[in-house]
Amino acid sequence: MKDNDNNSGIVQQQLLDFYKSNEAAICADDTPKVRVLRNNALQRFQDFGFPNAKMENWRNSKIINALHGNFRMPALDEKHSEAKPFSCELCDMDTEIIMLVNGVFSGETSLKKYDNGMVIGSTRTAMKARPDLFDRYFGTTMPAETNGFYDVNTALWHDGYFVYVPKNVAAERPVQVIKLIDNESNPFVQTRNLIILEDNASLQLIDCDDSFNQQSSLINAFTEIVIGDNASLDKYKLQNINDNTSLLNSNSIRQFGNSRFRSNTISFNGGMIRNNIHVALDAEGAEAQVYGLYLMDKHQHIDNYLKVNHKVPNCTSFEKFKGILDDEASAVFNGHVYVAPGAQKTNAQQNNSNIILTPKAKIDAKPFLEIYADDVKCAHGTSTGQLDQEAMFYMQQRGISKANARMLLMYAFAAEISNHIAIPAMQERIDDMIKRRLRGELSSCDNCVLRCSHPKEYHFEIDENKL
């Protein structure tokens, strides 16, 4: 513990020194509001540093161990190659594709404006080109319980992606964000994203984390989301990064009256992952559905932290996360539903279920309800176990091999989450990837009952002996 604290202190000082040496470049395009937010975050980070395992919400999270790595902040003018071929698992889906490489927006330097008023582009460019719009929303969703990773991101962010959907506009097709890490020098990447849906707007967004190689990196991504009255956002997160990379993926969502937010986080691979999801239901009639699926093996670690804040009456939230853990993988589920005084008629449901395949795999599940209103319908639960042996026996008695029975049960367990994907082409591809991940192979097998419809499009390695 002491060594980790000492190491985080070293990293803290390195980042403070980096800011001091590069302040002019970091803040060059800042609006006055953004500059104030940077300074305030920097001061908090200087005072409190990174979170540590003594803090309740970080007690079992291994992401803080990533600070032991020899990471560096990329130079602000660092160039990257855009010519490398990249095989995307979610291809040919009729989406609007944008790409970030090492945290920097790739492609057009100007904002892309559509006939319906929708705007997509770089966060930094949006701050320069649309300062009034940017300042109206940037920094307005920050959770009360900030931490050192949030503060570092707010102080040092350089770029990210920006999506704006104006009033009464429905995006014609999904926006797909591909975020790649392609760097041989162990980067500590700070990405800041902003998604704005004004009243009666709707959007489907796919956010993918990938890596070109096996080089280690530490990614600290923070996405702010504002969803206006009667607006609707479906956000899908796909995490498929190498086992040497640590990813802190934070989302802070603010919802207004009768808005709907649905998210689905699918985690296939990654060394250490922490997903922070903060949802604030700020006006009556708001509804949030938060789903997640994680398939971890070897020494992989994932930590899902959720907080849903029911601030007003007549709001609904539903959270369901499921995981399958093999080998010596570990997971944390930390779910917190807060119902404020006076938030009557709240309906909040939370559930976490896990399948443990080996004695060395581990899950720490901590669902938590904090309720200060008396006319509510709230429930939470968690379950952890092995595959149902009675079901296995039943299937084998009907001629299904043990291996296929095992895969079918795991797939049925996982598909309960992927079934909530509302983009048919994406659901089909994700289901294929789930099957391939569970099977531990890259090509279809004639005697396997789980057939992939797109077996040639996926190119990530899995140890066949692990499942």
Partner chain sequence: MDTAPQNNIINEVTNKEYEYGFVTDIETDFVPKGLNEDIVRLISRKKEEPEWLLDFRLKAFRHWLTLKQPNWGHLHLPQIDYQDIIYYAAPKKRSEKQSLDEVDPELLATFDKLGISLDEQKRLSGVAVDAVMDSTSVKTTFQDTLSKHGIIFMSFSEAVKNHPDLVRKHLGTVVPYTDNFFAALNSAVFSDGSFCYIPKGVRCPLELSTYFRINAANTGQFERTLIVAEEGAYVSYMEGCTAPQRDENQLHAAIVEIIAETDAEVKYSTVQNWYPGDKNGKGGVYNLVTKRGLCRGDRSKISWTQVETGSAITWKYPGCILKGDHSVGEFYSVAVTNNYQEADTGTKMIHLGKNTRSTIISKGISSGHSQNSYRGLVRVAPNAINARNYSQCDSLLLGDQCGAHTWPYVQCGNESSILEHEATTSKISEDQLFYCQQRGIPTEKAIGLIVNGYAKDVLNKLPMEFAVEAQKLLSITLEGSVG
Contents of the next structure:
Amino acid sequence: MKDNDNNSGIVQQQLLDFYKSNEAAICADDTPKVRVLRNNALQRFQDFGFPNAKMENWRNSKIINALHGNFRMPALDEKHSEAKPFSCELCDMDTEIIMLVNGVFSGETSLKKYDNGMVIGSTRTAMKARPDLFDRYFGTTMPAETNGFYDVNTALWHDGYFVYVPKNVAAERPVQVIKLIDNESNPFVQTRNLIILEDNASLQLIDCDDSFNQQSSLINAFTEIVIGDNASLDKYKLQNINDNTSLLNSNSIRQFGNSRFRSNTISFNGGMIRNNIHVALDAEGAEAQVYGLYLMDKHQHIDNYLKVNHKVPNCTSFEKFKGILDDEASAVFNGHVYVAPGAQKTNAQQNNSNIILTPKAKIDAKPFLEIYADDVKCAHGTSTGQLDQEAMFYMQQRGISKANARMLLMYAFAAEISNHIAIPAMQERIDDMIKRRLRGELSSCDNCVLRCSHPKEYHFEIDENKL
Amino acid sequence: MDTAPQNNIINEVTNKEYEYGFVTDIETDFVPKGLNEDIVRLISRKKEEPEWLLDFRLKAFRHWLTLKQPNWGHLHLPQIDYQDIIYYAAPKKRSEKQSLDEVDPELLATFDKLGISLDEQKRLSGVAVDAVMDSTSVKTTFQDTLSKHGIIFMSFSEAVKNHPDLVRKHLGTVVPYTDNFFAALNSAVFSDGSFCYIPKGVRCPLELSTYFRINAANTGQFERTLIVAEEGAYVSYMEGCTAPQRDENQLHAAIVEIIAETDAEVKYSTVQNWYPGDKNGKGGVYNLVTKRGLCRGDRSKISWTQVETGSAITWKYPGCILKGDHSVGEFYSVAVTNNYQEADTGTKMIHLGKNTRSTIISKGISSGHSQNSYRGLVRVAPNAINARNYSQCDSLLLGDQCGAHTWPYVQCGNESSILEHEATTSKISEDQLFYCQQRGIPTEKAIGLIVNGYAKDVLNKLPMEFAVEAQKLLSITLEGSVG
Amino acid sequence: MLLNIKNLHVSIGGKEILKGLNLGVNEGEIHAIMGPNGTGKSTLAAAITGREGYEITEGEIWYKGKNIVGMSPDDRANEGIFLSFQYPVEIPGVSIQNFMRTAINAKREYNGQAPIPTVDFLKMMKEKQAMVEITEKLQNRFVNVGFSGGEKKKNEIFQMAMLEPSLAILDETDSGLDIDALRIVANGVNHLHRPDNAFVVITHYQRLLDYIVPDFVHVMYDGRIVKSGGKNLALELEEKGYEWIKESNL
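Please could you give me the other form, the form predicted together with its partner chain, since above is the form predicted on its own?
Then the entire complex follows, led off by the chain already shown.
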């Protein structure tokens, strides 16, 4: 513990030094508001540094171990050749694509404007091009409980992706963000994203984290999301990165009246992943559905932290996270539903279930309910166990091999989450990926699979109707 | 909907007097206020303790100095001034207490008033009582009956004198003084408590019971209970407590240690009714307690049942370390908070042995401006294969000014175990209330009825002697406090 | 007159449901209230029993010579008004025995009587259970928890027998009952019917009235009683349907 603390101190100093020597470049395009937020965050980061494993929200999270002190701060003007072959698992879908390499927008037009008023592109360019719009939303979702990762991101961010859907506009095609890490050595990347849906707007967004190679890196991404009255956002997060990458993926969502937020975070691979999701239900009638699936093996570690804040009456939240842990993988689920005084008629449901496949895999679940209003419907549950032995036997008795029976059950378990994906083509792909992942065929460290656009035939077909 | 009549009921109920708030006027022997090594030595000297026990106390005290008062509970526990507390107060005795005739009649009257008769003739059923007032045990009943079975049931101080080896062997083995801040404090200054030893193969024929009473002002109560059940033994143990009504807060930091050897079973029941403070949150007992049982032997079983209605602040997590293979731990709890009471209570189930099982049923009921938290840890060690846990933690909210919280920690370290946790939060439905009213049952009574029904699963686990008392207590604490 | 409702207007959440209802019930009578869904039959039951949220904006409910508007539901119950609920609520953990004892003692307390001796109470439980053909086991079950539809309704009639009301309102007691349960429920009611008490039977169908023969039949429509008559009115309704009433009221 002590060592880590010391190391995180070294990293803290490294980051502060980096800021000092690059301040001009980092802040070059800042609006006055962004500048103030940077300074405040920097001050907090200087004072408090990174969180440590003794803090309740970070207990048993291994992401802190990723702060080992040998990071390279990527040069701000780093350019990447796009010639490198990369085949995305979801590449031939009908989507608007934004590509980020090492957290920096990559492509020719850094801000794309559509006839309907929608804007997508680079966060930094958006700040320059639309300062008024940018300032109206940037920094408005930050959760009260900040931490070193958020602070350092707010202080040092350089780029990321920006999506703006104006009032009454329904985005025609899903926006797909492909984030690649391509580096020779150990970068520490601060990505800052901003998604704005004005009143009555709607959008589907796919956000994938992938890696090119086996180099280690630490990504600290922070996404702010504002969802206006009656607006609707479906956000799908796909994580399939190499085992040497540590990923801190934070989302802060602010929802207005009768808005809907549906999020599905699917983690296939990653050395250490920490997902933070803060949902603030700020006006009546808002609904949040937060789903997650993690399929971890080897020494992989995943930590999902969710905080849903019911600030006002008549809001609804559903959280369901499921995981399968193989080998020596470990997972933390940290859910926290907060119902403020007066937030009557709240309906909040929280659930986390896990299947552990080996004697060495581990799960640590903390589903918290904190409730200050009486006329509410709140429930949570967590379960940890193994595959249903009776179901296994039942299937075997019907002639299904043990291996296939096992696969069927695991798939059924996972499909409960992927079923919530509302883009049919994507759901199909994800289901396919789940099957391959469960068979051990989908692996970020296996270049062959990742770059192969023709997935192998598999031996079993799953007919969901039979489950 | 109109809630005015119900608010009136709340007022009525919150004005209800704490039944046990009286003070006994009795000559008391105090040590000086404050805490230092000299005080620890003085307490030990007063109790004529052997050297090893003084050593234990001093080690604990020195360790305590290095610790900070914990603040992680969902509580507003103020920084207590530990130098402003009297650590030892005992009713002055005329002689060694032996027969009932020699016990101060004023003390007997006190316990009679609390409904705890110390006269064996007067007791209806088989319950042996150890009555503890402030720092010392007043009287232990039915000792003769028990000794016939080889059962030792006496005050802790007597046990130190009469059975030093037994006490020394087990003291601090389940809750070491290093366990936490309050455990260290207790280990340094504990005054009395009960000791109970059930020899191999003996089923204790009586319910054993300790009744704790804080009487003196500015005094902390630091009792210590140690229960040892040898191979195949069985005992059911009950603990009750009350305190006078005072404006200042009083500190209660107790330790209970239970050891169950192979095939032994211990049932520990508590009805905690320390003074909860007044309706504005003034005064009341800080109940900061460490209770733990060790299922040391295979197939041993420890079961905790608690009804928590008193105290301004409750901080306790009676737990089980399931070390023996096939051992079983149970925790059944009803915690009621009203006015400005705060409770952060639950359990720890540590699965170490193979095929161990634990069950947790917790019912929290909050009303007034109170805060009520369930906090529980279920940990399954990698070697604890085939462990099973089932937890159900429900909260009932009466009124919109209170809080109900659930903080479960579930840690599973192997693939063969199954752990389940469920929790719901609800209020008494208008439909249920109206249904009762339509049958002529007034609102207050209806709430008592519904709450008792809600807590039924837990109340059923209490020994008969306690169950009736507990049901009454629940209704009194909550009558009509719905919003 | 036992019950006399004069020009009763009742609103729920600002929406007027009963719009000037009049009804008189004498001791010894059985009244049936029929009418299509959503005409305010259950609202009438709720208003008589004093359910919260049912705002009486106008009119009076006279019962045993007192205007009971504003009286608490439990006081009304203890004055002898009993409602057999359409959907009896579940109360987990509360045994029927405990529930009934609490209710009976509340009534005795209301009337200045001492609590019922345990022996008498148990005897009474046994007798009344037999009347509605309830098996012995029911008493230790929790109020309505896990009961079938028929069991719930039988349990309501059982409670009615225990509490011996002066005015019993049966709200759709026949809904969801098979023919055997219906017979048992009706037998119970007929058994309890005396010259000094009265029944108001709310029902959608004529079926129940084959077993419980009413002295008067009232048809409700749009918050009012639009037609009253003898038991033959029910048969006429059965034959012609409610459309007939609706049309004649347009």
